[in-house]
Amino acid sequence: MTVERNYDLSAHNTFRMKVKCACFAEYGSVEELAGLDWDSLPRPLKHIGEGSNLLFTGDFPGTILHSAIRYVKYVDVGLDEVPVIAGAGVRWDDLVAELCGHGLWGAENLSHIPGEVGAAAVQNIGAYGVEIKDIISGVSCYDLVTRKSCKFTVDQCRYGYRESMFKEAGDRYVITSALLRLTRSPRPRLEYKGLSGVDASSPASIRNAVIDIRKSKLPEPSEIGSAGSFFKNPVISASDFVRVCNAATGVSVPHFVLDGGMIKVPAAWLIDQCGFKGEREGGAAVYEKQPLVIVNATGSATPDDVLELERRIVATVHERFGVSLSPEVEHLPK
């Protein structure tokens, strides 16, 4: 257990904002929580994982809580469905590469996405064809109103695109571990694009190719600060959508026709069309080979830097084509 006050948060977010909290509490097991002295504690109260989908837009006024339950259990009962058990604190990236080494499939296409498993369930992170909610059954939970452990089943956590009940409730529920079903057949998603004709005979080799792929287009968190994907693709009607096609003046559209009628645009065309990629403020930068990503080019970007970029965008973009983008990226304190 680590509790300690006017903490430097800078290890903790992958945007590396020079930014503190009023305290810092770490804790090893569900016990070790529930035993935390909360009144105590300043507040607001806020969970948080590796800090890789976090703007900390200055210092938090209240406490910043983090798992470091790591722990990977197995339950297999000689079945095709391999039911693994792994704690909210284990980096998920090393979670995926030890699934994929033990030959089971279901998480190769989530590989190399920063964080940890707990705000992987919060967040329903996802990548190439695939999202956490298709492999989850489950989660375990500490309730910060009742002080006591829950669980829920994954229908419970109402997932949708990077959405979830664990959302909605604000801070109340803290996931300490989660439940995820992998098989031992092969079962390969290769309906992305980038993943057609790549060598699908075993998790491993998915794994690798979805690596390469997230390689050449963001950039390493231990080589230049960022939260990744800053933005959500936003999701339009057919009519918003005819707007944008006349708007971007004779140049193909591309989208996702989802059900409903509802139709997705990438966020980082819209901002390319824009001319954003390159383009900074202050410190930051939108990333050039993505933009759908704002990095602290300098390493010292502030806070300040990074929204007054991001409300650029937001404003072109409108303007342009009558879509407004939404931050995927969460910022602290609101």
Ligand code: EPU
Contents of the next structure:
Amino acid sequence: MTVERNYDLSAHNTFRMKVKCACFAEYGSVEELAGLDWDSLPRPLKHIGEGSNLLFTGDFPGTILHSAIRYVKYVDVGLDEVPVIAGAGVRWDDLVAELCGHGLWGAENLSHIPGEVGAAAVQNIGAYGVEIKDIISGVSCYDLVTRKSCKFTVDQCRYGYRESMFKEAGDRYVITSALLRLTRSPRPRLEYKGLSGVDASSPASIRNAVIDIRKSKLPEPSEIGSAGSFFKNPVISASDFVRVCNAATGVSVPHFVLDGGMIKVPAAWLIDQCGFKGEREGGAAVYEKQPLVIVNATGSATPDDVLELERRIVATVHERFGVSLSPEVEHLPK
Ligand code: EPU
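Alright, leaving the form predicted alone aside, put up the form predicted in complex with the named molecule.
Every component of the complex follows; first up is the chain already shown.
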């Protein structure tokens, strides 16, 4: 267990913002988590994973909690379905690589996504037609209010598009492990247009294809700081969609009609149409190959650079299309 004061968070956020927290506490087991000297920890408390979906907007006045629970347990029930329990501190992509290496199906489309298991289950990460909720059976948690361990089924997690009960509950529940269901029999998911025609002979071959796509569109976290998609794809009404089409002046608007008639429009397209690709603000920039991503282009971007670029994008997209973009990346402090 590590508890440090006035701690530098540069290595704990993939945006690489140079910020500090009043206290940083890392634990290696549920027992260590429960045994923290809670009353001495500065408030507020905030649990993070790899910090790959976070923008630190300045120094954090409270305690950052981080899980180093890093075990992977295979429950061999001798059937087609293979339950796997993964500790919250396991790097998500290390787990996906391991599962694909064992020839287990289910997680391959979610390859090369930065982050750790606990945060992936809070955020309901998704890519290429799959969300983590599709392979989660349940999660184990530590309740910071009752100071007891508890479990939730996937239904109780109330997953939606990058949403879950854990986000609604504020920072009450700390996920300590997730129970995933993989299968031995093939179940390739190739609906996403970029995956049609790829070699689907094994989870590893799909993983390789997904990694190629991500590398061609998204910045490599090891090379350039970012937090992936900065905005959510907006879901709008049919009448708002007509307004977007009118504002698009002759260009057809990419869109997906959802159950119930609401329409999802790619935020990347709206931002692209407003001419933001490559746009700079101090050390921050809109990524050239995927304008949904804001990057720390110089390595020395400040939180204010990113916030100003965010403000300009939101204002311009709203003015041109009447659509309000909301950030996917969590801002801390809010
Ligand atoms: N587009 C443009 N210009 C561009 C790039 C894209 O107009 O320069 C438009 C195109 O119409 C394209 C559409 O945006 O068809 C969608 O682009 P893409 O398929 O790359 O996906 P996305 O909707 O922008 C979402 C997730 C990604 C995930 C991909 C693939 C969100 C907020 N983002 O992006 O997740 O990898 O789908 O499934 O839902 C993340 O959450 O950090 C993330 C990267």
